[in-house]
Each structure stands twice: as structure tokens, then as C-alpha cells.
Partner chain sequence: MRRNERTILKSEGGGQEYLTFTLGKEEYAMDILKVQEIRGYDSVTHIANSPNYMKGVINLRGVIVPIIDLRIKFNLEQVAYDEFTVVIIINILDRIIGMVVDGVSDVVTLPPEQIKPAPEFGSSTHADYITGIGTVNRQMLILVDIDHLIGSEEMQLVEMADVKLDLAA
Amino acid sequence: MDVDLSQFYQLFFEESAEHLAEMERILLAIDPADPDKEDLNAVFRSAHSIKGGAGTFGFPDMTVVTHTLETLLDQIRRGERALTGEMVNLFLQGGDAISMQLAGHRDGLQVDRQFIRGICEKLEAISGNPLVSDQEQSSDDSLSAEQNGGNTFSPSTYRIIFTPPPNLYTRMVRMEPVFDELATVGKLILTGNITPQGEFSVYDPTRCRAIWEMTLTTDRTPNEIADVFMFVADEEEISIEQLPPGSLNGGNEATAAGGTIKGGRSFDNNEITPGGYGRRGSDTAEASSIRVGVVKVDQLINQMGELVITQAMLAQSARQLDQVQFENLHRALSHLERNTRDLQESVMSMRMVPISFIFSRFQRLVHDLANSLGKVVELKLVGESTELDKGLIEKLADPLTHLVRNCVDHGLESPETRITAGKSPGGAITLKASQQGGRVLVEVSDDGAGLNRVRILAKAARNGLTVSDAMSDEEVWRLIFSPGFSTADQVTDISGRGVGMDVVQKNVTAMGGRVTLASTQGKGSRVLISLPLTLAILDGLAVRVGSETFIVPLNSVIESLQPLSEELNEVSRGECTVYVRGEYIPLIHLGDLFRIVGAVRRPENAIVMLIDAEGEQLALLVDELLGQHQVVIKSLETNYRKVAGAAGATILGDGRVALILDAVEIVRLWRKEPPHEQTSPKNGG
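Which coordinates fit this single chain in the form predicted on its own?
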């Protein structure tokens, strides 16, 4: 019966992409002069797994590249050939070829067959072992035996018992490719209900589901035999026992002889158990996880948001009921609120992923750019475990790519220039992530030459921008965010086309984030990106100003107080400051800022809320604190229009809409500075 495997393609594509990412990560970190054996084994296992999956799912073009790559890797891990930097680069290109083929099957993208053929030829040329037919391989083996006086390695016979899980067939696993590969390793004898020709025309399904028995005479090790089952079985499901010489009995069996095939998984001796092979810890983790599409997670988060709004509406209605008379109702609503919050935290954690998800991809980018530019660059990753909303992670990739490319091309000097300046020949780029309150800070820095103030001013003047020598460094650095601005001497494939920092700012502000830049001549530059932790739900403090209600993100609030008259100090233009613990903090009237009629005018009769605007403190004057709420962020720009000073909106328990304030944009609005081109988060409807 033919089995349609197309329904399992997506799983193969995802697992192959993970194997490719793992290969690239290891190859970029490996030391060619002293490679770690386990790293070599891990790269080999990844290539072998892709090859096995490609063969099983009917993608023979992918098996050609992976087989050639596998051959050379096997020679290296056996100690037959030394690893070189040239090989590492070639292996990376081999991964690119496999990735291209994978994208061709998955997305229907164009595959450069000439590039793939060239990679295979280079791999075969280095290995000195081009692909040959079984007949040619047999001839080579015979010739080798004659040259050695007829002395060949004595093969051993093994009894192999494979006990698959009950769902082997329901997972649509096919055993034929496994037996075919075992037949190429040595002389295979399959026991059970098998015809003499080795066909599975008659067999007991119950027995086949319970156990598979076979013997194999081969010069391969038990590790390499177990390797053949890698794609279909866990180690504890396989038992491999070496038989004494001459113990092989005949019977209702099928035999097959073939050439040798390079392959296998490496295990330490202490990992081999009497019943077979030990289980890797990662397999346990895989067994306890499932793959869920992002669309389904998004739907769950949206439904969670609606549940939060419904719970707030119930709580609002219950406040109008007598607590004594409706005691049970209030108690039940209290439990509902607590359970809703716990559920919300659990659901949100499903969408939070470590920022290493994108940090890891820049190792390859820096490696390739440094080679093409003749520079020595070290990429340092700090805080990779910091978690961020998956939606933000995906949108952050492009801005970070621009920044890292700029660091390699513009920021870091050539080794000769660095030595002349008294620096080490190799430069360093640092990608750092950290969480502060409800925001994630992502920093991209380098120890290069820094920004050239004179050069930036000159280029800005040529571009028609209004500049002066009296501008502060911060104002000068802000010029490079202008559209089409570039200080590159010439246009290259890497930079110089005027597309870069303006794209960074546009993409970051579209996520509700902000970009700041600092630089020191001769010491390097630092770009700081501040992003909200999530775009879905946040904890906020509801405040009343006149008849309007606003939500202030709780992570921005420092404290609230009612000032005394002597703590207030009026300055020019009717502005006022409040004296708090030795500091005069500017006081912003939200009623004036949003032109709200009926707001309290005198600060001593209102509430002053101290908030943090990314390191700068300011005080907001509000009429009343209404309490803490968990609110669902809705996009203003999608559903209405952009509102200055607001990061979004939410629906309150009584059905009214309240603006969610953005502390930094409030400061800009108060100072009458041009706001960032920021759009509201796109979550919600």
C-alpha cells in the first residue's frame, strides 16, 4: 500500500532547518587546529539526519549534497584527515546549498543547481573520494586487499533487535530505507516472515509491531550500525549484540551484500548498556514537547485578551452590588480574576522566546563579512536567554542586521589601522540584551573608530540638511537617521547606498520601540534599542484626568504622592516643578497636554505621579488614581488614527476606551519636540 507522506513534510522541513542551524552554530565556533570530537560528531549527526529524512520523504536531490558532506566529515572525525579553515568555509557553503534545496521543496523557490553542483565537486575534490557505484566500490575494495597481501579487516556478526514503539506505522515510518542502508554496510539477514528474495509480501503485522530481528555481518562498529536507525528509532529501542564466530544459523531469511557506507553516531563506552544504547537527554526533552503553529498561538492570545476584558467587565458590574448580600458572587469573581491572571501569564509565556533565536544567526554574517573585508572580528553575545515576544523577535532581525553590517564595514578598522592606533588587530562587536521592567534593551556596540562628527556634518550639509558647529554630539548623531544618509566613500554590496539607519529607526518605532546612539571618537559606537516586552497585555495604573481615564504602564511608575504647597515651585511660562528628595522634577499637566476640560488645576489638590522615561524622571499631574488593571493593548492606528503621546488603547470594564500613555512620547509632546514616527502595536483589533 502506497503511503502519502506529504502530510509530514512540514515536520521534516522544520527539523531539517534546526539541524542546519545547529551545524552552522558549531562550525562557526569550532577551532580547525584543535576541533572537539563531540562537535565533529554533532555536525555529522545533523548531516546524516537530513540525509535520512530526505531519502525517506522522497527528496533525492538533498541526499546527494548531504552524502558528499557526510563522507568528508566522517574522514575528519575518524582522524583520517585534518580539519582546515578552508573545509569549515566549504561546510558552511554546503549548508547553504542544502538550505537552498530545502527552500525549493518547501516554498517553491528557485534552486541554483550550478551552485549546488559546484559545492559537491569541491567537497569531493577535498575528500579525494568522489561518489562511485557499488561495482566500482567493490573493485576498489578488492584492489586494496590485493595491495595489502590479501589481509583485510575481519568482519564481525551482530544480532540486531529493534523493538519499535506501538505507533511506528501510525507515524508513517517506512522500514525499507533502513534495510536498504544496512544492506550496503555488510551482509544482512532478516529473520521472521520474509521471503527468500527479501520481500515483505507475507508477514505478521502483530509480530512486526512488536519486534524486528536481524543479523548483520560487517566490519562496522556497533555505533555505526545504530546510526542507520537514527531517523526512525530511539537508542533504547535497539539492541546490538556481537555474536561468536560461526554462530550464524540459516533459516527463513533474506540476505543482501553490498559495499561499505560511511556513517555512524559516536558514543562513549560508558553510554553502551547491555540492552543496547543509552538515551540522549535531548530526546527526553523532545518527547515532552509538541510543535504548535504561530497562528494558533496568536489566536489563543487574542482570545485570552478578550477573556481579560470580559473579566474586567464582570468585576466592574459586581462593584455596584452589595458585598454582603452577594458575598458568594464576589468571592467567585475574585477567584476568576486570579485564575485569569495565571492563565494569561501561562499563555503569554508560550509566545516568549529567547533572543538567541536571532542573535545566533549573526555569527555567520560576521564570519562572512569579515572574510570578504579582510578584517578580524569577534562577535560577543551577552544575555542571549533574555526573552521577547516572538512577533517582536521576527521584526527585530532586519534592524539588527543593518547595525551589525555597519559595525563590520564602517565601525571596525582594518587590522593594520588598528595596530597603528595601538589596538589589537582584531575588533569586537557585542550584541547584548537585558530586561528592565516591562521593556527589553538590545545593545549593538563595537570598539572601532567611532563616528566622525566633522564628516557627518559635511555630508549633512551636502544633503541640504540644516546643521551648525554648535550642535551637540547627540544632535549630530541623530543626523545619520535621515533617509538616504550615508558616509561611505563608495557603494559596495555591503553598504553605501543610503539604506540603513533610517530603516532601523522606522522598523524599531513601528514595534513601539526607540533607538538611541552614542559614540566616542577612536573608541567605538553604541546603538541602544528599547522595545516593549510584549505587544498583547500589560499591567497598568488607571488614572482619571477630568472625565477621561488613562492607563500608565506600571513598569514606568516610580511612586505617587500628594505634594505640599512648599514643595511646588513655579518657573517661567507658567511651568512648575515639584521638589522630591532633593531634586526638582518637571511637572506635566496631563489636562493641559490633552486639552481636557474640568481637570484639576492646583497640584496640591491633585495627585503627582513620578514616572521614568528611559532614565529621565518627570511628574504627571492627575486628578485621581483609580487602581491597578491588567489591560489588553489595542492598536490605535489600525482602528482609529495615530494619537500623540499614546502607545495604544484598551477597553475598560465599563466598555469605554482608555489611552495607554507612552512616557517618552509624553515628554516629547510636552517639550513640543517632533515625535518618533511610531505606530501603535499591531496586536488586537
Contents of the next structure:
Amino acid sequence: MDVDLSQFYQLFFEESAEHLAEMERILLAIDPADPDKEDLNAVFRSAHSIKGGAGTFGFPDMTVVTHTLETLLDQIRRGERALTGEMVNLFLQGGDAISMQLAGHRDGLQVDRQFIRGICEKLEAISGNPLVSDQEQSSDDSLSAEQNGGNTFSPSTYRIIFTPPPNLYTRMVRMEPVFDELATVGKLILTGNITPQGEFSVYDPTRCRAIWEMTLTTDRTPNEIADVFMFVADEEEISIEQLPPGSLNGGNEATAAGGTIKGGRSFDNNEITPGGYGRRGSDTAEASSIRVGVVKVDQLINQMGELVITQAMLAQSARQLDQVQFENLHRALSHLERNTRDLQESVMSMRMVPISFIFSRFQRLVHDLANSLGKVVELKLVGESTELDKGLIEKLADPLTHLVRNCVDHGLESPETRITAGKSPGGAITLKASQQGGRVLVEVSDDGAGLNRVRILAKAARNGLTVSDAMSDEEVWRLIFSPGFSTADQVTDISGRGVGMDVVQKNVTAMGGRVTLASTQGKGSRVLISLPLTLAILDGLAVRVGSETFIVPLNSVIESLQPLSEELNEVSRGECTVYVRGEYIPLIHLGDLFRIVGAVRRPENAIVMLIDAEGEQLALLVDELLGQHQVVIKSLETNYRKVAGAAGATILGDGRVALILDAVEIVRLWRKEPPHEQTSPKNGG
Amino acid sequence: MRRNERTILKSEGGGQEYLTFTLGKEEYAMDILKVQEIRGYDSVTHIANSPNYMKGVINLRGVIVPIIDLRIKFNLEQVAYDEFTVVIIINILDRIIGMVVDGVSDVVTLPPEQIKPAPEFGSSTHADYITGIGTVNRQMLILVDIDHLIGSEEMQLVEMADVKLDLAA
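Next block, the form predicted in complex with the partner chain, ref. the form predicted on its own:
Starting with the chain above, the whole complex follows.
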């Protein structure tokens, strides 16, 4: 009964990656002078779980590293050795080594064996005697300890039969630690039944032919006993039955000595600490969650979108039916609408992930970078629980890494410079996330030197960009985002920001986000990324222009009004402003911009919609407001390409496609286009 | 039964199956494996500032699909939209795209020896996308390389990397 373990590899990789992340998180937070016992235990448990998995799945190289880690950790958590900062660093590097091995097994990436061996040696050097663990109980002793009768106060006696698969040993599984563990929780009688098969000459010592029968008297529950076996056996290979009291002397005893087969293992004794195996962390928080592939969630979201559209179609058709005659139908439909909306909310929430998911990794990045640059940096995380679509979170990781790296590398000054400037020697970087309406704002700020206007201008001029001293600060900062500013030598040159800021901008724009930058000389700088909450759904206002329908995102709509002719002022040919509460707001004819035949020409006969485009107020001229809808955003890029002025498209209740407008893009499009002449008003209204 | 014959033919003679369609008076043929479905022409949502042959986008069971009119692209004189107008939905380059044609005629199998190289068309713009000329029952078929046609820069259907940057500037 060979079990194909490869199907579980993925799970093991994922879990190990999580354990590693957990280890790292704790290690970074730990205070070497006064470590929390629970933290140490948690780190130990993570290392231990990885080791167990690696052993089970046959990755002996990982077992070796985790084992050396674990040995030292064990000594520390037992209080036999004091934790030092050096050890924490070593543990972190050990975690890196395991990650590397993990990546090696998973993706076939190159593993730096030299690095790994170096870490193991350092760890072993500290733990002193890496090969023999102090608390080791001689396994032979406990195995041969035949104890008669369950005469202690322990409540129950169990018979445990373990029928291992023949490939038990080739899976790198060792049984001794399991038996050790059982022996520590109660009185154990162990019998190994070996069924010889075939001639001795063809006997294969690497195949396990033993069936172990154990009688255990303990106060543990059967589940806890089964847990001991968790790394070595499948559930169906273990049978645990409770024996009636007093039945123990029934003649089940057999000599245990020799009951275990020690031959045929393909790695040596040094790699596993007896007693460490099979123990498991007591926290079971993960039991309340379930691992689902992103593809499945995405599929669910897509289907949800279809359902919303179908529901809208139904509602639209039913509107033509008589309210009284079809009262039941109408009531049922309104229920359907509510249920659909609830369902939609639940489905969407599945994709939402707290931003701490990526924020947390920066602790390590900053820690390492600051160490290597000889700077003192404190990273503050604010608003980590802000939730964001998982797809966005993943795409945000790269730009944020860039920005944080920039902060540490170029933004913050060295401790000496800071003291000279009258600041505290330690710099601070703040990562802050918050939700504002339908958008999430992510802010990366530092209290460093800020951007140097003069140098940026000089650099830009040398790069052939058109600059002038009269440019406002904002315009100067924007120069940094131009592609010319992005190579490494230029950065040392201007000793400011600029490493791949164009890349940051590009990535963020691709996500439907925007980057803005603020800086004060000597006080620090701040990069603000504004992102849509999710890529999948949007509250919008449907408007009609000519025969076309558009969706304007509700969060960019300020108000809608019907202008009076005296409020309209022609500025130049084709350019018009509308006067609203003391302000002249430029008017954009959507019909002209999108070349729609039959759009209302005269603003007095149409609707003016005030929109907010990144703080700038503009007025859009549309024919009619159709109503507010929650729309599912569909990508135009999937099968077509980006459409200027549109953030995407959606499917309306009647099955037609409508473009979703992007206020900022509309303004950009409008600025780029000269107001073109309309030969004659098509629709004077 | 015909299906079976064809399969056998294909395996023996190495012939490929083509979907033939008409544009004006000409008969064209394209690789049938790229065809997802054939449907009638529905109203489309127009996309502003796009080339004239780009009719707009439709909702194909929840997916937004662009529709191009090959008749306009190939400069045919008569372009009418009626109940006989047909859209071939093709699946190429990981995209789903609809092509308006005058009609869909048949599925034919063309062994390689029945395909002749395309003659030089001079300056005609769409000559680049013609891979050869096939003959079935003495009728000429123009073989179109649909990937090349749709994926071409000139078509502006597939976004080129720098187009995006241009917009952002």
C-alpha cells in the first residue's frame, strides 16, 4: 500500500511557509533580554512542525536544519541557555535557510548549501553538543520496560495497534521517538510482531514488516494518543481501543526487545531528537479556517457577478407586471434582491485580506537593511487590519518594498547626521493603511532628510527633461516618477529617492491606484498610494448620453444639477464653465468626448454632474440620470485593451455592456483633446 | 459518419480543417480550431475613439468581447447589418474576439497539396495575413492567418506595452 505522498507536498509547502512566517514574526518581536516563554514555545513548535512534515515527506535536508534549530531552541525554552541577539539573528537566518530549501524542493531553485551548512555549524556551536540531547531517555530502556498491570490511578487502558505501510522507513519515519513519547504519558507495553515473508535471502530490510501492538495505561484521551502518531501514520493505520479495566494481565505481553527494526533507515540517528518527534503544538486556531484555492474563490466571485446581473434582469422584466396582480412575485423578487446582496457581500469578503499580510514582512526587511547600513530604524505599522482585495495585496507588495527600501536607504540619514541635525539618532518609518470611502490609502513616510529640490532639478536637466526653477514643489517631485530617474548610479548621484519610482507608479496605476508624493526638506517625505478597495465591484450611477449608457463611480460624484442658462459661461470656442456656489467649474461634454451622435447639446436641457477627480472639481454633461446600481466590474483588457476614459465595463440589467468611467482619466482625455468643432447641434433639445 | 471520414482523412493525409466564410464575393477560410462559436449580430456598445472596423463590445455570457467588422477592415463596399449578418467568435492569443462576416459557408478539409502559396497582391494591406490559396471544387479559398491578423499592431486590438505608457503620460 504505497501512498503517493506527492499529492500532499503542496500542502506541506504551504504550511511550512506559514510556519516560517510565524517564526520570523515572533523572532523579530522578541526581546532577547527577556523573552516571553510562550513566544519561545511558539517558535519551537513552528520549527518542530516543519521538521515533522519534512521527515514525513522525505526531505531529510530540511530535517537536519530544523533539527539544529530546534535543539538550540529547546535548550533556550527550557532555560538551560539564555537567548542573545546573536541567536535571534541566527534563528532568522536559519529560517531563511529552510525557506531556501523549501523553494528548492518546490520550484527546483538553487540551494546555497554552503550558506546552510554555515548556519547549521553556527547553531551547533552554540548549542554545544548538538548530537546528544540532554534530556534524552534511553529509548531501549523505556521500550523494554515491561510493566505489569495498570495499577496506578490512571483511568484507562488502551490497546493501540499500529499497522504501518511497508515503506515506513523509506519515508524517513522513525518509531522510537513515538514510543518514547507514549512511554512518558503512561505505562506502555510494547509488542512488535514481525511477519517474515519469503526467504531470508530476499528479505528487504528497508521494508517495514512489523505490526506494533501497544498497551498503554494513561489519563490521556484516545485523540491525544492519536496525535502522537500524527507525523508517522495515517489515521486508518492506527487503531485505538479502550480495554476494560483489569484486562491487562490477559497475556498480551511479549518481549519488546527486538520488536523494533532498526536497520534500513536512510539517515542517521543524529537528525532527530528523541522525544521531540510527534509532539504537537496545543494551539488549534487553524482548525476554524479552511484552505481554499484562489481560483475557486475567483470562480465563485464571477458566478456571483452573473447572479447579480440575472437578478437585475429579472427585476427589470417584473417591473412591467402589475403590482397587485403579481404581488407574490414582486415580494419574492425583493427578497431575492436582498439575499443576492447579502450573498454578494459575503462572497466579496472572502477575497478581503488584512493588509498586515504584507506589512508584517517589512519588519524583517527594515531590520536587515538597517543592520547592513548601520542605521537605527524603527518601523511603525498603523492600521494593519485594513482589508484589501487579495489580488491587490499581492500586487502591492513590490511597490511597497521599493518604497520602504528607499526610505531606509536614501530617506533616513545615518545616526551621526541625524544627531547633527538635532534629531533623535533612530529614524522612524511609518507604514499606514486606512480606508476612505471606496478606496484604501497606504502611506509610506519617514522622518529623514526629505527630497532635495535643487539636486532633483539639476539631475532632471542633465537627463534632458524640461525643467525650470519656477516649477512648484509638486511638479519637481513628479520628475522623480519619470523613467530617466531610475538607475542605481543616478541615485547615489542625487542621493535622494528615485530608485524605480517610475516602476512603482506603473505598478500602482495598473492596479487602478494613484501615487502622490510629499516632502519637506529636513523633515522627511511621504508617499501616498490610493487604491480601489476591490477590483470586482463598484457602486455607480448610471447615466445616459445619446443612446449610450455609462456608469460613473459613485465615489467620484459630488452632485448633479440642472443648470440655468445664466449659470453657464462660454469661455472660449466650445469651452464652457458652469457657475456653482461661487465657483466656475469647467464643463466637459461627454457626448463630444466620446463622439456620441444624438447627445443633448445645450447644457440647459441636460444634467450637469459635478465630479471629483483627485481633488479637482469638474462638471460632466450628461443627458439623463438613470439610477444607482451596484455593478460588477469586468475587465476590457481581458479580450480587448484599455479604453481611454474608462476604468472597465459592466453588464447592465438588459444584458448590454456599459463602460465604467474613470473621472481622472476623463479629465486627462479631455485635456489632451482640443475641443473639436461640432458642425451643427444635432439635438437642440 | 462524415465526421469520422474527415478524422481519418486528417490522420492519413495530414489535411487540416477550415471554416469557410464569405466577405463580399470572396470566400475565405480559417483554421477551425480557433473558432469558438458562431452567432448572429446583436447590438454592440460602441467604444469611442476606436478604429472604424472596431464595432464595439458585447456581453457574451458575462464576458466582454470586442467585435470587429472584417468587411470594413478589408475595405468592402457593402456593409449591412441584418438578420443574416454573422459573427464568428474566435479564441486566439488567449483572447475571445468576434468577427463580423457576410456569411459562414462550410467546413472543409484541405490537404497540404491543395494549398498554393499566395500570389503577390501588391500594396494591398491585408496581403500579409494571407497564408495561401486553397481550391475546393474548383472554388478558390483565401486562407487567412487569423492570429497574425488579429494580433497585428495595426489592428489595435491587443495592447502594445508602450501604448499604456503613452496614455499615462
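Under this definition, the rigid core comprises the largest set of C-alpha atoms superposing within 1.5 Å between the forms. Numbering follows the first chain given and starts at 1. Because the structure is predicted, anything quoted here is derived from the model rather than measured.
Relative to the superposed rigid core, G582 undergoes a CA displacement of at least 2 Å between these two forms. With a cut-off of 2 Å and the rigid core superposed, L392 has a Cα displacement that falls short of the cut-off between these two forms. In this overlay on the rigid core, H330 has a C-alpha that sits 2 Å or more away from its partner position between these two forms. The shift recorded for the CA atom of L321 between these two forms is 4.1 Å, with superposition on the rigid core.
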